[in-house]
Each structure stands twice: as C-alpha cells, then as structure tokens.
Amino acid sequence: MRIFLLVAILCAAPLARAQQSPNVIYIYADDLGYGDVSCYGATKISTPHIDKLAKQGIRFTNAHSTSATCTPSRYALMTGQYPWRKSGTHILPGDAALIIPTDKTTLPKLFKKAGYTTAIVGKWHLGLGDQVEKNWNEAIKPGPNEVGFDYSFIFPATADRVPTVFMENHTVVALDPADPIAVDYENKVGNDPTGKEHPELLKMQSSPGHGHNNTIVNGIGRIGYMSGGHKARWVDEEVSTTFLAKAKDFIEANQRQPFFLYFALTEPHVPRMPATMFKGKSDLGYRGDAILQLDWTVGEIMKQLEALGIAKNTMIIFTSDNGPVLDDGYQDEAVTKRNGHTPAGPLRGGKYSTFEGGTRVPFIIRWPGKVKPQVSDALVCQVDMLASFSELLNQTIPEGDAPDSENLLNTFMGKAQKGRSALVEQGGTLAIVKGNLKYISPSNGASYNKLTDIETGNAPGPQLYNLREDIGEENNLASQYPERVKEMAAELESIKAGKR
C-alpha cells in the first residue's frame, strides 16, 4: 500500500509543480489592428474565439507595441528595450544576421531561469547567424535557441521575403543535397522565374512599387532571390496549419510542466493566402479570410488546452505586432472588398505610422481563476513583459539588461489600473503618451505613404493631441499649450538619452 501511495506521489509531482507555476502561452498575431476583432468593435468580421478569450479576461483598450512595424516590435518583446536605441533593428531582410544579443537577458532566458521549457513556433523576423552571409544548407547559429528557446520552429523572416522555408532549431527542414539553397538580396541567383519577368505566372498580382516581383514561390513573388531548396520550400495555404501543429505537438509533449510558448502567428500579413476551408469565407477578400483563420487557430489552441486539462493553469497573452495595413503589396482584394471594415477602429494611421493606429493594438489577458475578467484602459507596453514576468516568475533581471521594461504585474493581473507614467512609440517618428497627452516630434518625412495609403504621422511642427477627448488624434493642440509641448519633447529627449 505504501509502495502504491510513493508511486502515486510522484506521478502527481510534475502535475503538481505545473500548477503552481502558470504556463504561458504568448499569441502573437502578424498587422492585426486595433479594429479587426469584433470584441474591439468590429462589425463586418466576426472573431468568436478572441472574444471568448476577452470575456474570459482582461480587454487593454491603451495597449501597444513599441514599434509601428514587426522587427523592431518583437526585439522589444524579446529583450526589454525599446528598440531604436540600437541601430539595425529596422524591418530586416530574410538574410539577416541576429540582432537579438545572446549574453543579455531575454524574455525565453527568463522562463528558463525559472524552470520553464521554452519553444517559439511561427514567425522569427531577428535574424539568424552571425553575418549576412551564410550557408542556408548546414546549421546556422546563433538564433531561436541561443537566446533562450529549447525548441525553435520558425520560418526566418516575413511571408513575402525568401528564403520560403522552415526552420526546425538550427537547420532548414526537409534540406535536399543535391538542391542547395542560395540566397540573395541584391542579385538574382539561380532560374527561378521572377514576378517582375514573369507576372504571367503569378496567382496574385504584386502591387507596383512594392518590390514584391523577385523570386516566384508557389505563385506569388517575393522580396528577395532564392535558388534550390525545391522540395523544402513551403505552401502558403499550409502555413499556418503547420504552424499550430507543431504548437499543439509542443503544449501536449510539455502538458506536466511549465512551459513558455511564443506562438508567433503570420496572419494577417502579407502575402494572404489562407488555407481554401476560409477562402471566400469574410467577405473581406484574403485579409478577411486570414483574420478568421488566425480566430480559429486560437480557438484550436483553447480547445486543446481545456482537454488536456490545463486551461485553467494557462495563461494566454493574445496582441498583435503592430497596426494594420491594407495594400501592403498584393492585390488580394483587401482594399476592394473593405466593404466599410475599418481595421484600426476610431484610430488614425496603421502600420507605420506614428499616430495610434500604428502601435496601439488588441492586448487580451486570460488565466482562469488568476485574472477577474475586466476591461482596463491602463497604458501598457509589451516590452513590459520582460520585468512583469521576472515579478510572477521570482526572478531577478541583471543591472543593464531590460532597460526600458517596466513590472506591471498588478496591471497586468487587474489588480490595478494604473499603467505607465510614460511611453515612447515609433513610427515614421518617435512620440511619448503621458497620461491623456500625446506629443509627436517633428520630422521631415513624408507625412503620407502612397503606397500603403496611410498617414505616417509626420509633419515638420511639433503635434499635440489629447487622446481621452481626441482618440482619433484630429485637433493639434500644439499652438494652444505650448508649454506643455516644451515639457514633453523634454521628457522625451530625456528618455532618449536613457536619464530616466
């Protein structure tokens, strides 16, 4: 009886552990805007499952990204610091080196410090190796796993940029010797057709100017020149489904202990072309599709964790990257088929841009029976993640690391309302949102994009805005107070110059 009881105990002990420390899963979603679920307002999609998720949790209505574009946005995940205090952390090339630093603290190191397993699984966009150059047909360190994941399944950059492939931990997956991939960014290589010689063989028309006409990859042309690696490269419509396999292969191998997931999902981003069971299916064209795609992927992920009996010790973070875009290089009828959708809700701009459509995004919270579902319109950041999570976690973050990351734990658990003092947000220019204000530095950039058909928030005056009485940031204030302007472009230069 005594030998049944022991063996009873530690079957139950990873069990056991798993519910006192939480699993984690982060769902990162690719340019979904602040107004493309329909629990942030949405009337022409529906979104089932992320509303679910909200009723279950907490709702930001003032949540952001750092950054009004991907790489930058996600190096600020990763690391704690927003992301143009370094140089090369723009929208990088799909043959780009690491730019995630591997002796400094990042948010995956931080889960393993604490006993976590850690995976990411999806879109990567940081970098991969040590240089530009590389050899895509043996291992390429460092990446995913050197700066803190067990477990990496990614693809390299973005959908629309070679290489086309999948990366399991080091290597590209399904690597043919005698198919050797080349890679290259300023000259074609190899004989592959491209959309610039070939549109005739293009499934989905390139918009003009966008560079989206070099190699052809399953019908649509990409930003970048690829050779080889035929039988390795992927098929749009089966991304995302293999994706959220190898998520749920991850959560059901990890089920008995804590585990950090970073679910790094592609839609809506471009190239959209969802799997054919949502094809037609939103009456948005392919963007539409792709937004109840991505819906239905964390429903999958919510169901398994509910019949593996886990849910109520998961907690699910659920944001986008950055703001919304329309034409971002195809012709897939996303600007056509609007049909009234407004994908960044009552905000102006989207994707890059620095006014609130850039950086402001759905930001969901759910950990059952942890977190009272609620609404909070408290100013948080994701590069508050770092220093949130080393309070939940007991873990200590080394001076200089994680610099700009505050611990919003309360916050973040409802179990206060109050945010940031303070947050810097990049787009075309930087702007800082203190309290209700928000001030926009001057710049000399254009102030509207042509191509993407979105406002960049620049202009050659400082700009002014109160975001409770003016969300859609139409009235410049700047004229009227500028004392108050005077006292922000101060703060923000001392914010810049990293004093406070």
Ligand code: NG6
Contents of the next structure:
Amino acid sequence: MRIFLLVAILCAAPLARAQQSPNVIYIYADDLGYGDVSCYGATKISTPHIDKLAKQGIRFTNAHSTSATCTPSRYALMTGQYPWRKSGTHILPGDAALIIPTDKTTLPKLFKKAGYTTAIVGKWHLGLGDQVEKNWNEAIKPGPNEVGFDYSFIFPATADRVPTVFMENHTVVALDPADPIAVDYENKVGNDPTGKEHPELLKMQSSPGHGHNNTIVNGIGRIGYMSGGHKARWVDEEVSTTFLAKAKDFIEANQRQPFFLYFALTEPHVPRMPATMFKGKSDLGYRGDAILQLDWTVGEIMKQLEALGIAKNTMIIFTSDNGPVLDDGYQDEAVTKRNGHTPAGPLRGGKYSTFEGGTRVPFIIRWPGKVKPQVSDALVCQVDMLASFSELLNQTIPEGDAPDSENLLNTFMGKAQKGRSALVEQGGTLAIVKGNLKYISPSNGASYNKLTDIETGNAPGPQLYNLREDIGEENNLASQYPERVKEMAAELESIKAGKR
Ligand code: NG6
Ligand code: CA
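Okay, that one was the form predicted on its own. Can I see the form predicted together with the named molecule too?
Zooming out: every chain and molecule, the one shown earlier first.
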C-alpha cells in the first residue's frame, strides 16, 4: 500500500506541474481572407463561433502570414525562418520531399521538449520522405512525426492535388495491397479518367486555363495523376468532418496532460466541396458554405473544450495561411454568387499578392482568464510563434535556429502593444513594412493575374504606401519620398543579408 502511494505521488507530481502550462490549439484556415469573417467586417456571411473567440480574446488587425501562399507560410510557422531564405519552399506538388530540416528546432519540437503531447491534424503541404520518388504503399519517412509531432493525421498536400488520401503517422489510411497506389506529376499513370479527357464525368468543372484536369477523384479533376488506392481515396464532403473527428479524439485522449494541436483545416481552399449539410447555406456558393463549415468546426472544438472542462486552460489561436481567392481553379460559383462579399475586406490584392490582401489575415488568440478581451493593432507575424512560445514554455532556442522569429509573447498575451520593428512580406516579390510605411520592391512580373482576377503587387518601379492613411494601397508615394524609398530598400536588403 505504501509503495502504491509513493508511486502514485511520483506519477502525479510531474503531471500537476505540467498542467500549469496551457493546452494550445493552433487552428489554421486555408486561404481565408481578412474580410471573410464577420468579426473582421464581413456582412454577407456570419461566423458566430469565430466571432465569439474574438470577443473573448484578442483580435489582431495587423497580423500576417509570412507569405501569400500556403507552403512558405507553413514552413515559416514551423521553423521560425523566413521561407524566401531557403530555396524549394514554393507551393509544393503532392509528391514533394519533406522541406523542413529534421535537425532544427520546430514549433512542435519546442512543445515536446516542454513535456507536451503534440499532434497535427489536417493539411500538411510541406513534403514527405527524403525524395520525390516514393512508395505510397509503405511507411513514408521523414514527415510530420520526424519534425516534432507525436501523432499525425494529414493529407499530404492540398485538396486539389493527388494523392487524395489521408495518412495516419507514416502510412496511407485504408491501403489495399491488391490495389497499390502510384502517383505521378508528369505522366498519366493507370486508367482512371482525367478531367481533360472526360469533362462529362465531372461534378464540378475546372476553370478554363487553370489545369486541375488530371485524374478525376470523387467527380473532381485534380492536379497530378494517381492510380490505385480506390478504397483509400477521400470523399471531399467528408474531409472536414474526418479531420474534426480526429482532432476531437486527440483532445479527448490528452485532456489530462498538456497538449499542442496543430489543426490545419482545408477550408475555404479549392476544391470547395463542403459536407452536404452545408451546401447552399450561405448564398455565396460553395466558398461561402465552406466558410460556414469552418466556423461550425471551430464551434465544435470550443464546445468540446467546455464539455471536458478544459476551456479555461486551453489557448486557441485562429488564423489563416494566406489571403483569399475566388477562382482558384474550379467553377464553383464563388465568382458568380459573390453577392457583394469582399473576401479581403478593405485590403488590395489577395492570395499570391504582395499587397496587404496577400498576407494580412484574421488572427485571434483566446485564453480565458489570461488574455483580456481586446483589439490589437500591433504588427505581428506567424513566424513569431516559435520565439514567443519558447518564452512561454521556458525553452531556449539553439543559436542559429528560428532566425526570423521574434519573442512577442507580451503582445500576443495582450500585455503590450509593441509589434515587430519590421516585417518582410512575400507575394510575387518582397515587401517590407516598418511603422506606417510599406515598400514593395520592383518586379517585372505581370501586375494582374487574369486567371485569379488578383492584382499581384508587381510593378517595374518601387512602391511606397502609408498603410495608416491608405490601407488599400492606392496612393504610391515612391516618387514623392525618394529618400524613404532608399532607406526601406536598404533595410530590406540588410534583412535579406541576414543582418537585423
Ligand atoms: C496553385 C493552383 C491553385 C492552388 C495553389 C496552392 C494552379 C493554376 N493553381 O498553383 O489551385 O492549388 O497552387 O494553394 O495550378 S495553397 O494555398 O496551397 O498555396
Ligand atoms: Ca493556402
């Protein structure tokens, strides 16, 4: 009996100590714009659950992803390094190799070192294995589990890219040895019809000029070719609810110990194919319906935390990996049923753009009792998560790791207003924001993308905007303030060269 008591005390002690640290759930929407949720001003769509988070927490008005697309933003979140410092961090195909170094500090590794159980549920898009050629019918390493996640339930790339399968830890879910999976991004594999050959088989047509017309899965043409794995292929309408179920399982299983959950949702990225119960709910087409499903999903997580009695000790961070796009490859009525909705709010540009619409995103932190409800205008970035959590978790970052991450814990907790002194934004070209000013470096790329109907921010000359007076970046001040242009350009060069 005495021995039993001793064992019980020894076991309970670290648990009690560890429980002072909050659980952290980082909810990452995919392509959700600054104006896509009602707490950021949307009037054509209502997002009550996300609004509730904002009301009970801190809502940032000047928070950014590092980049205007997915892979680089996610790379920065994981590593604390600006993605443009490393080649190969552009939008990855579904068969890419892992691009995150396994020997460097990552956000989940930080939590692990602090005694947390860590998981990713959702979209990965950072590559798998150590080369492009891989056997999808065996365990694939390295991946999320090798960069800090104890548990992973993911899809490899994007919802519009093959392979359209879930992976649990290292293996594809529902593998069938009699129907092996092959994936190819250059040449057709197997006999499954493609959207190009058989548009009559599609339940949602691709947009002309975008591609998205290779292998058809669930009536939707994808980017890339795949054969086999017919039982493993997801049904798009079930993707989001599958992720939600896995996230809830993880939370329930770990409710008594500190956990970090990276919940990377797929909404409202294309192909938008919400669960049937959400189809037609928004009046804005499937894109709006997908946003309603995203909001509902956030609400389901909040409800679960309440039911388990851990809402108070759980920090929820809600944000998006880049700005919005309406037509990103499918004729899903996002454009025709836009109905006056402004997905980027007052911002210019959107996904892919160096204008603010590319990287300025909704960003909310709720930690009941610890973070006082408020709105913050501080300039913050997702790349700062790593250094800020290193402070909260009392972990040191080895020299050289996470070089671009700034410790803004007090700002994230609403105790300070101080943001970054400078932020580099990555769209088609690089921009730097410092105080009220934003400088966009010259670029010869097209200034307008006809396919997506988005202004890229590219211009052959320098651009300078005063974001405080001109959040819509309409008035280029470069010729009026040549000295300022010079200073900002020099500062950008110095950050690029690695000096701060
Ligand atoms: C683009 C795709 C787009 C989307 C995007 C990735 C074309 C023409 N467009 O290349 O549909 O998949 O990549 O989005 O192929 S992201 O949010 O993951 O960065
Ligand atoms: Ca994205």
